[in-house]
Amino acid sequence: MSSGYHGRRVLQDISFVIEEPAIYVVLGPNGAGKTTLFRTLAGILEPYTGSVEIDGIGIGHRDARARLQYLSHIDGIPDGLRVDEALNFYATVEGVGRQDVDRVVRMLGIEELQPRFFSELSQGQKKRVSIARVFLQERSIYLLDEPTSNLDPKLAREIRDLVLGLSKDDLVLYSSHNLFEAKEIGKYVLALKGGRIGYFGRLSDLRPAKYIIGIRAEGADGALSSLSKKGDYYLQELSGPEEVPNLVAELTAKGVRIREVKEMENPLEDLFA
């Protein structure tokens, strides 16, 4: 499949099949084609070549489009509407009732925003309202383009937990610039580079070029004095995670009081190289 704008191809030779309900993280640097991919999958852009199908039904068919919901990275709610008016309007379009509006309002904690005009909201508040619109009706496929951008850490965590709950039964494509968020939430990775697929597979199959852990500890000056530090963490390179328990046991036997051990390298970083 190829796709783009005004005759200019942004995506080329894109081909993949998704079957398992899970979170598929879509990664890539700016300009790699992430948003173009989402718009094409949602049926907003018609491919120049190839097709997008859901269970054998082309995305142009209303039965296929009715199975998915798309959250754009650009807020799609008119500035001239109050939040409550906007959600009621979209509920009517989706064919759901007032009870569903009340449900998403509670779910996103936006009760206090309902009487306000959308144009008056902060970027984070606008994102919360946009996410509420997406979840007015349950779908089997969700395309979420940077759903946690401009959100404070607490709400970002709540959105990730919500998406993780969905992925037990539904298929979620989730784009993010936050590599540690992507690693936390994703089961599969679809990485775009130069408009083509650079990697598509399980996140667990990726390994960083180096496996480096950070050790935050007390009484470590002697045992770890030869190691370099990054902030409060002593850096130790290992061959893999299977060596961590033995290292912890060895340091503990030397009187080191370990407070935290964490991976310092993210295998997703290699996809941007």
The other form holds:
Amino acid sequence: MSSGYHGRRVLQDISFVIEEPAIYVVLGPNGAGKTTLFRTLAGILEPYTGSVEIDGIGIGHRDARARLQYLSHIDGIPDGLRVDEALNFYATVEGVGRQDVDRVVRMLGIEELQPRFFSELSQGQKKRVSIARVFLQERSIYLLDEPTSNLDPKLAREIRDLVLGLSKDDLVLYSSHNLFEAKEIGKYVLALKGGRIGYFGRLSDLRPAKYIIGIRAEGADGALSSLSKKGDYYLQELSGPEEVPNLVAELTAKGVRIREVKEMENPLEDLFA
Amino acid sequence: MFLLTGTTIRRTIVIGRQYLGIGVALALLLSLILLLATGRHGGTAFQTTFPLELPLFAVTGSMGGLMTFTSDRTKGVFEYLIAYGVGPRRLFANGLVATSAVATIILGLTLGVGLTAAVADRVSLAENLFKAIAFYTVPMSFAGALFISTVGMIWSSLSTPRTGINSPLGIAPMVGVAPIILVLIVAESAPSSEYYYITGGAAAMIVAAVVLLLALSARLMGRERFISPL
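Switching forms now, from the form predicted on its own to the form predicted together with its partner chain, please provide the structure.
Next comes the full complex, this chain leading.
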């Protein structure tokens, strides 16, 4: 399909099928079309060509919409409402009850925010309320556009855990600018470049141009002294992850006490090149 | 979907409460001044000017409808509602219903209090006053409020968000009150025999303009127009 705004095509020749319950990370630089893709998949924008279908049902159909939940990068909470009123408003729109509002309030830990006007909340609190809306009703497809932006690391972690929970049974499309977050939670990657699909496949199939690991170790002065350092890490280029166990064994035999080994390059960075 | 309309009306009152309060207060203040000036002399000024000035305050006081629409668009509320299956036409109509509801509150309060005060001041209310209210005040108030609301909603959805006096929200009240002020000036200076032609004609023109705008809105307000520009 192709899609965009006011006749200007932002997305072109987009075609993919997703079936397996998992987190599909949608990546791309600013202006690549991530938000436009989410809006089109959610039925907010009508494609200029092609179609969006869920199990063969067009997204314009009520049955297809009922299976989908959308979280915009904007909070989407109406002005002039208190938090509990806003959640009740969306609960009624979604056709769920007060008990579901209470459940998501507990889930997101926003009990103390309920009597406050949404406009009075901090950015992080607003995001938390906005995300609570997503969990009002179980759906089978979740479109989450930058759900962890503006969140502190602790809350971002909580949200990622919730999303990981969803992905056991449901399809989750998740956009993020944070490549480490994407690598942590994503099973599949859909990378957009200039409004087209640059890569769509398993994250594990991606290989960085250079496979570099960082080794944090003690007693390494002799064995690792020839390597360059980045912070506390000695950098070693290998041909692939299969060489890591041998290297670790070799260093250990030389008396090096290894504290940590980690990949220093994120293969997702290459998708932005 | 009465909930959507009911919530929008309530939010319109909250968001536009300053306009609503000022609109009601100024209308009542002016009616009081008119009564104090001429009440004991038959209330001539009250009977001719009161019905003419009310639409002015109904229009400015109902700005909350446009403010709520603009806010909902910018904050992405419409995106969610469209994703839930609420049609753009319904969202547009919702804004107009909320504007009408606020105009009804202003008219109800000001007419009720104003006429009661006049009766209390022993002004004999003439039949012509009620005719002016029925054929000018009420239609002009609703049409004027809907006119600025429609123009503002179309305009704000065609443009990127701006604030201040040159934004749709800043200019809309001026556009809306202009024809009412014109009618006020012309009707006050014209011979009394032409009073009903002028007021009735003006109300009919504004109603026609609103109908035309509403007809155009379906073409101008595609669903892309409801998407947040942020």
